[in-house]
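Okay, so here's just one chain, in structure tokens, the form predicted alone.
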Amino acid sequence: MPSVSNLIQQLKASPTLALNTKAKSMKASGKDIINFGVGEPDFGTHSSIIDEAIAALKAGKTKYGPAGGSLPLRTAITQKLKNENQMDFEANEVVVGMGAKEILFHTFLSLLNPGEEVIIPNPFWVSYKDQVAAAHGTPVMVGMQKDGQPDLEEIKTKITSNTKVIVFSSPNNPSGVTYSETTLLGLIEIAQKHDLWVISDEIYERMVFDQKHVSVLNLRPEIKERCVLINGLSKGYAMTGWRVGYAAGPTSIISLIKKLQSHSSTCIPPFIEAAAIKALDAGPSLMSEHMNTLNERRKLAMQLVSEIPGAGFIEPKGAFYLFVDISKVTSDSFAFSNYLLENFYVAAVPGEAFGTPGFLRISYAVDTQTLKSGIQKLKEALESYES
């Protein structure tokens, strides 16, 4: 039999998707599963967005669209960035693809040469490391401080002549931590000093609580020449399955991502483009009630977990996750997550998936009763667990 790629063989499937698959399989077999592992809101897409897609379908918008997104969609994104984020981009500095995940992968492919290094602060979104490896780059992980901020001093020690990129998400997945202005300015200083690209993943920007979302591009607009902003409509508009993601940055990199799009997914469907424009034009008010609901759940989740002996958490200011510290019970959160699922029917993502053993990521994007019941089961599991 012919051989296959050694590189791709070494990659691991997304642990969050694998966990979700296992939880769904157990549920299908009759188990009453509480799923804290899902990385999407539990509320549906707004009816006005759905209606726009249906109208576009009926109008015959079912053919190929342009690679990288149509001009009306890219213009709508530039208007959103200007009005909501105080960022100035032209339409030719924006590229749209099948979700922020695909856009991010194409960004790594467009930036990296074999062996070049990417600094990834812990905890990191599960796909960063493997996407970098698949793009023939070398992921370099760095630790976090107790408050969940990246360790800037450690980052400085990890810079080599091969370092090319720093990538991070704020609000952070999995911790929900929002990077402080001090942290963001520190990352900018490192990038400028060592002539690095910055990839700022801001997919959770709409889900920031008790403060305003701040981007590196707000603090130092001049970093635009070396920064790729990653965002999309999945989280802030409850449109995960619609797969609308985008990057904004210098044309030197955006044109390469667009070229890759022309050879991969080609385009997002035109009827989905129409729905995306509708969403972007509506703005954040469309989902404001849901954001208030998420904030109440966040407060409840923190209260309930704070009452569990041996458990702690990093206070989340954004996203919809609580990163629960179980290190006083066990450092092997992978083994514990299996114990939790198989014995208490609760799915939570182990910290190993995010480069941080001894933690569990639980999503509070579930109804209140489910949240209470699931955290009670987590408490019982921690009390009975023997590592």
Ligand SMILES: Cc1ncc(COP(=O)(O)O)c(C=O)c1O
Given for the second form:
Amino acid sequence: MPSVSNLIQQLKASPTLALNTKAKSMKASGKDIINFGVGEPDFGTHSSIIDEAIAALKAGKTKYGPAGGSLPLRTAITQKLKNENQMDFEANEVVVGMGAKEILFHTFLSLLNPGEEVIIPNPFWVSYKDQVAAAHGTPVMVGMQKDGQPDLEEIKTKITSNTKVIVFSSPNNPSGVTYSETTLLGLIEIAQKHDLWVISDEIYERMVFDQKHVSVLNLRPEIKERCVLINGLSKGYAMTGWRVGYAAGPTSIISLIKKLQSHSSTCIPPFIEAAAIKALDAGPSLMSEHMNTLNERRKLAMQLVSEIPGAGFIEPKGAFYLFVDISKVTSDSFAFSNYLLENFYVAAVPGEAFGTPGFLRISYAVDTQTLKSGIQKLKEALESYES
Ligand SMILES: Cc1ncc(COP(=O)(O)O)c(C=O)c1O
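Okay, that one was the form predicted alone. Can I see the form predicted together with this ligand too?
Expanding to the full complex; the earlier chain stays at the top.
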């Protein structure tokens, strides 16, 4: 048999998707599974967005669209960035693709030459590391401080002549931590000093509680020349299955991403474009009720986990995750996550998936009763676990 790519063979499939698949197959076999592993809101897409997509389908928007997104969609994105984020982008500084995941992958492919290094602070979103490796880059991990902020001093020690990019998400997946202004300013300073690109993944910007979302681009607009902003409609509009993601940045990089789009997915479906424009034009108020619900669940999750002896967490200010510190019970969170699923039928992603063993990521985008019984089971599992 002919051989396959050594590089791609070495990559790991997404651990969050793998956990979901296992949880779903246990559910299909009749087990009453509580799934804290999901990375998507439990509420549905707003009916006005669905109606728009149906109308666009009926109007015949079923052909190819322009690679990297139509002008009306990219214009709607620039308007959104201006009105909501106080950022100035032209439509030719925006590219749209099949979810932020694809856009990120194309960003790494467009930025990296073989062996160039990408700084990835822990805990990191699962796909950064493997996407960098698949793009022939070298992921360089950096430790997390006790407050969940990246260790800026450690980053400085890890910069080499091969360092090219710093990538992070704030609000952070998996911790829900939002990077402080000190952290963001520190990252900007490092990027400027060492002539690095900054990839700022802001996909959870709408899910920020009791504070306002702040981007590196708000603190230092001049970083725009070296910054790729990543965002999409998956989380903020509960549109994970629609696959709408985008990047905004200098045309030097956006044009390369667009070129890759033209050779891969080409475009998102035009009827989905119509729905995306509808969503962007509606703005954050469309989903604000759901964001309030998420905030209530966040508070409940924190209260319930704080009552578990031996468990801790860093207060999440954004996203919909609680990153539970179980290191007093075990540092092998991978084994514990299996124990929890197989014996208590609760799925939660082990910290190893995010480069941080000794933690479990709980998604609190579930109804209150599920949240309560799942955390009760987590408590029982931690009490009974023998490592
Ligand atoms: C931090 C982060 N970035 C990007 C994505 C990708 O989002 P999508 O491809 O659904 O737009 C996710 C999804 O979980 C995420 O958590």
